[in-house]
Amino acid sequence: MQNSATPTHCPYCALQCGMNLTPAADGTVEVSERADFPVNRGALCGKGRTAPAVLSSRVRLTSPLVREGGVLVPATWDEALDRIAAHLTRVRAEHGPDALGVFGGGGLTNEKAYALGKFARVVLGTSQIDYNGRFCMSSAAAAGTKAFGLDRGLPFPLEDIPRTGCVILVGSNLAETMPPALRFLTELKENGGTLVVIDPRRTRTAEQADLHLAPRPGTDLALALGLLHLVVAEGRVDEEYVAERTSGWTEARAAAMAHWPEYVERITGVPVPRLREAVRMFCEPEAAMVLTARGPEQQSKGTDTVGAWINLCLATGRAGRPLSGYGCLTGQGNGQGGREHGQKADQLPGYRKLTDPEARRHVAEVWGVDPDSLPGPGRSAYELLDALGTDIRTLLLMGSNPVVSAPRAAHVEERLRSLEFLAVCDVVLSETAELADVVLPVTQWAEESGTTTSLEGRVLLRRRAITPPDGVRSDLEVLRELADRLGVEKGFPADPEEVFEELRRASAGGLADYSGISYGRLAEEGGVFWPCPAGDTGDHPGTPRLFLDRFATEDGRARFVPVSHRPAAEEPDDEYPVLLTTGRVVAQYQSGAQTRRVDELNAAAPGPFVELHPRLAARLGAAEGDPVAVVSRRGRAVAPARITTGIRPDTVFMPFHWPGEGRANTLTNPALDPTSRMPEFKVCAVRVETVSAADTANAAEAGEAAEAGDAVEAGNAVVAAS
């Protein structure tokens, strides 16, 4: 074990902060400031501080678990790993290659994101790959390369932010979710800048704003439509830059001007001055800022809705000019670097498309196959996990806990249950890994080296800052054992850094290049943005600052894409009155898989709740801290009341990060995007009870409904229909 401080980075979010790791004479370790970051400037949030907690082996796995008479026991490794070996061989020799599913996570580093859609392809030969990155920012990519020919989260960095004259930032609430963030917007105030922040509650991002608009939860994309049409009407727009810069225009005005103020306060519940504000403030400054994260894009219309919100910024001029654009902000730790390697359905490495003849033949090259060899696109992330059992009998799981984190839960843990066989990679015994036939124990953040890339585009390096424990191998050996045993002896180091050398390789070219980063350069430098081509002279600087000059399309003109209101794909009714919302809280972290291990945290935020009106309460006859009931079409979920005036009357709010009774993510919806494929997590249909009054019958009902998921199928019909 090392005894000098480590520079690397946060396990958790996309912020991917600065720290140091110093190993402890009692053999903890301790977190430090890492002021030179300039994303942090050495802060961190709790969960920050707090992450080596789960580097004990108090909380995490340490040994090999196998199934026997139906209960996990230890294992050997060497039993373990042919255990799935055998299994994968069986299953593809009964029933094809695409009986064997994988699903990845993007909490991966950038270098097991790649290895593991090698494996699935080229070992394995299944098309049936995506991972949980598929629910965080798919709509914005979309959206992003529909509009710019490219998507990356922010096409500059966050330094920007304070430096611009308005910022409006959609469904984010960065005060909980990134809070080491908050400080650009606070910065951007004390320079005079606005803030613009829509959210259907006042969260405490909504606090520090100056305008908070509050939408109706599936809402968003007539406000962006209401507010091109503002700028229209209003004769603010930046007609020079339209038409040097981009195209479609016509098309796209003409479906804005069919969303007149009037129409769209009826749709929102936003007042018409209030839309007038927002946009005075959006367009008097020289330079503004859209930024959008879960709020708008976990939609059934998600990519158009964010394709709205980037037509407001085209027909602004508020796009590829310094100090203006629109950007994502992603959610997980490597959600942007976790899709562009390929793990995601239907990409290569290098963000390249499988589809593409010329991507295949430059892959398969440097994997050394034959390009027909690779399967094509398979399903998505939801349409994966829906098929578990049925055509797809086998699942190789690595840093995912679906029972928690995918819509619709209850009937994603019921298909889990009939696989034939389930292995998980983790590193604690995840509700989803209680599941499983096998569970290998892997290894850590700040027990291997690795890359990153943050929601910046920056590719950064992970250090290795103690040792492991026995008995823990990291999932690039996982992959190389497996890959031997089932034959294919080469081409899976155990190496990050000699993985990372092939994706360079791999990317080389493509619009996610990497070619001219090196572990050399990252460790020196302390971060890389993407692109950054090797070329003749191997110098290139990296891009900060993407499309000054132009856009990543055949023309160098962006794209304006018409779009038009619809409704959710599940409105309240008189059976489900309500709106359903979800999210996150600041003091744990997507499924909880790993915070809910920390005692700190867990003092924190100890468990779900329901977030509601007085108004919704007053009707109920529930008080502060009464259990009450949330039914939906799916299930049932019970949390305690948390009353407040902070959300709007025909909506309530839940955390996800819970398994059993309080579980979020039993209730909603996955009725799927067509063009990403995201389900509609941030809005459903839902009644409220209190538990008293919710009996027997209602239960059965709602686990009549989860089975059946006729609301599900029906959902998905009104979406491909509009």
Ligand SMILES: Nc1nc2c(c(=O)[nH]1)N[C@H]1C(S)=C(S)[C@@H](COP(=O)(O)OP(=O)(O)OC[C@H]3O[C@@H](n4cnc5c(=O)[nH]c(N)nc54)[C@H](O)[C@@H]3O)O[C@H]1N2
The other form holds:
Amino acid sequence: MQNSATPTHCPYCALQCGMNLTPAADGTVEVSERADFPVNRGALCGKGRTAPAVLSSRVRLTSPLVREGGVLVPATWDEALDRIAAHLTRVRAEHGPDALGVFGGGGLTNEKAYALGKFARVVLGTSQIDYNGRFCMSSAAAAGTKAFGLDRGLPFPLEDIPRTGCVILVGSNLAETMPPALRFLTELKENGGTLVVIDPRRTRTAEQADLHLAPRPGTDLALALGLLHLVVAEGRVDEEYVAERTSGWTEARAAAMAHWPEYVERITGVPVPRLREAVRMFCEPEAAMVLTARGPEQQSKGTDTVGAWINLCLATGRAGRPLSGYGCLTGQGNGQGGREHGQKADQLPGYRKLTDPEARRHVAEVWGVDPDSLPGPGRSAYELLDALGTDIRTLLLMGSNPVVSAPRAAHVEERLRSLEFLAVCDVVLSETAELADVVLPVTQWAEESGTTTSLEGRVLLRRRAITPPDGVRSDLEVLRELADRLGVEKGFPADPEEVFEELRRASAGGLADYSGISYGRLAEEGGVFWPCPAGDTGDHPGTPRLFLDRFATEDGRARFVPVSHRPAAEEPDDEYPVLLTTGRVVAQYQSGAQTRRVDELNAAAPGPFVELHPRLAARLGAAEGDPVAVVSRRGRAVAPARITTGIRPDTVFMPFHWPGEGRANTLTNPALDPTSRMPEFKVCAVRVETVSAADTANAAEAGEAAEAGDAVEAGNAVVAAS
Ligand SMILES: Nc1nc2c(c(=O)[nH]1)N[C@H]1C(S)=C(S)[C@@H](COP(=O)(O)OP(=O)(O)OC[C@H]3O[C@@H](n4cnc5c(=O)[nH]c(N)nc54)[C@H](O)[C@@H]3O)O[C@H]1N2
Ligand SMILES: Nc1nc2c(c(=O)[nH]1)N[C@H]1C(S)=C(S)[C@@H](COP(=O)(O)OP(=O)(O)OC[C@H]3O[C@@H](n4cnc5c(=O)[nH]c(N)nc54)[C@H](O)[C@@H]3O)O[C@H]1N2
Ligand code: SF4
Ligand SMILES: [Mo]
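If the structure you just shared is the form predicted alone, then what does the corresponding form predicted in complex with the ligand look like?
Following is the full complex, with the preceding chain placed first.
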């Protein structure tokens, strides 16, 4: 075992903070500052600092489990793997390859995501694979691809942020979701730049803003169109840039002009003077940026909404120019790379399309198979989960915990239970693993090497720093063993570097070209931005900044999209008069499978809560800490009230990190965006009740509390208080 410090990266979010790991004599692992990584310069949030706690055998799995007489019992690796292989073989023989489902995750390394996609298509021959990234940034990815011909979360490094003139941050609570990145916004302000935050809640991030707009959830599309209308009306369009570098302005302009500021105020609750102020802040400096996160994206119109924000950037000449641009703050550790290398339903490695004959030919050649043997595109994540137990009869799941994190989770849980066979690879016994027929315990970030691609598009090397405990194997070993048992003996190496070497070849010539990147280079340089083609010399420097000369479209021009506002899939009514939105708190990560096993994090964030405005609380008769029930058409969740003036009175907020009674996703609406197939996590209609007297009288009162006029005025009060 190594005793010196190994430089690596955090297992959690897309910031991929650098850290050093040192094994201690008592078997634990120490985290220390790694100042050379420019993104976090040594700083870590509580989750990153405490990540080694999950390496402990006290909380993790160290033996495969198989279901016997209804309960999970320890088994040998051979028994567990044989059982999975036998079920996959039988079901495929009886019902065809598409009866086998595969579900991946954006936390998996590039190597794992690549191998999982290849396993599904080459070994199983199934089209039915997708992953949790569909729940994350798929709307921004779709909009970026439409407008720019390429989707890379940020087209510039984070270090550009402090040097621009204005940042509009739409639906990101960076201060809690990527704490070390808050520094870039603080520096922006120190340099004289301005920060506009758009969030229905006055978050820790919004508190930093020069201007906080608090729209009604689900109305960002109208808001962006209203700003564009004002840009036109105030003569702030960069006509020269529009003529030289874009197409489609006439139609997009016409669509925006239908969104009068007063109309937008009525929809969003944001007063017209505030809209004008935002336009002024955005347009006056020489350079400016729009950054979106899950707030505007996790909507059934997320793709159009991001498109509208991109339109604003294009009309004002703020894309593909130094220190200007649109970017999406991708979420998971490998949220970016995880969407590039083939675990997505419609995709082949290198961000290639499964429907493109040339892409199929190229990848099939690397894989040594006939292009015609590759299946076509499958279903999106929610549609796949919804089909479990019908035409999909078995599921292999790696890197997600949908029992907690999927929309309409009670239904998804029921679908998982209805499967003939469920196999889960995880590091802990997650709520989803608890339902499995076989659970395989896998190695973790600190125990294996692999690459991730951060939200900046920077490919990074995570290095093995410690020896895994007995009893666990890596995801790559699992795939190799299963491939072997299913009769594919070659093409699934367990060594991550070997997988990466193949990924390089498979990605060569694709949009996300990694062919010029190697483990050696990553170790030496600390990270390389894609695209990085191998070229003839193999010394391509990588591409920190995209689109400066041309966009990645055929004609090199960015494309405006003509979009119009539309309501959320589910708007409040008499029965469900309040809006529910959901999101995160700083001390827990995602479904909580990992962070709920860390004492320090549980002490900081012990359980779910319902954030509500004092006026709504008063009408319900709920006091701070009282249990309240939130009821939607999908179900009912109960959690303590947290009363704050920092939320609109027509809206309640719940974090989604917990299972059980307080599970936010019991309530959420699986309405999908037509392009990205992203579910509407950020808006649904609910009724809020006190638990002791959950009678109809209360429900009716809650109805009054959220009548439109009242709510919008109150929303403005939140804004005015800023
Ligand atoms: N602590 C912590 N950090 C994380 C994660 C975690 O689970 N915990 N997860 C990681 C991942 S995978 C992701 S995707 C990112 C997510 O990072 P963020 O997008 O910052 O996180 P969220 O809390 O989901 O949503 C951000 C904000 O959107 C606001 N919002 C809600 N509805 C709307 C709306 O209709 N419009 C607008 N404009 N805003 C709205 C919410 O009030 C919330 O403050 O975080 C990453 N980092
Ligand atoms: N209501 C609501 N729901 C949401 C969201 C929201 O804002 N609101 N956000 C959505 C978003 S953006 C996301 S990204 C999803 C995330 O939700 P999930 O997909 O559930 O993500 P995690 O909780 O990170 O689950 C990862 C699982 O994989 C395990 N794991 C970690 N590393 C590895 C590994 O290397 N190999 C294997 N085999 N397993 C591993 C972990 O222990 C954990 O059980 O939730 C979505 N759900
Ligand atoms: S901000 Fe994200 S990457 Fe950095 S330490 Fe926290 S969880 Fe890890
Ligand atoms: Mo995410």
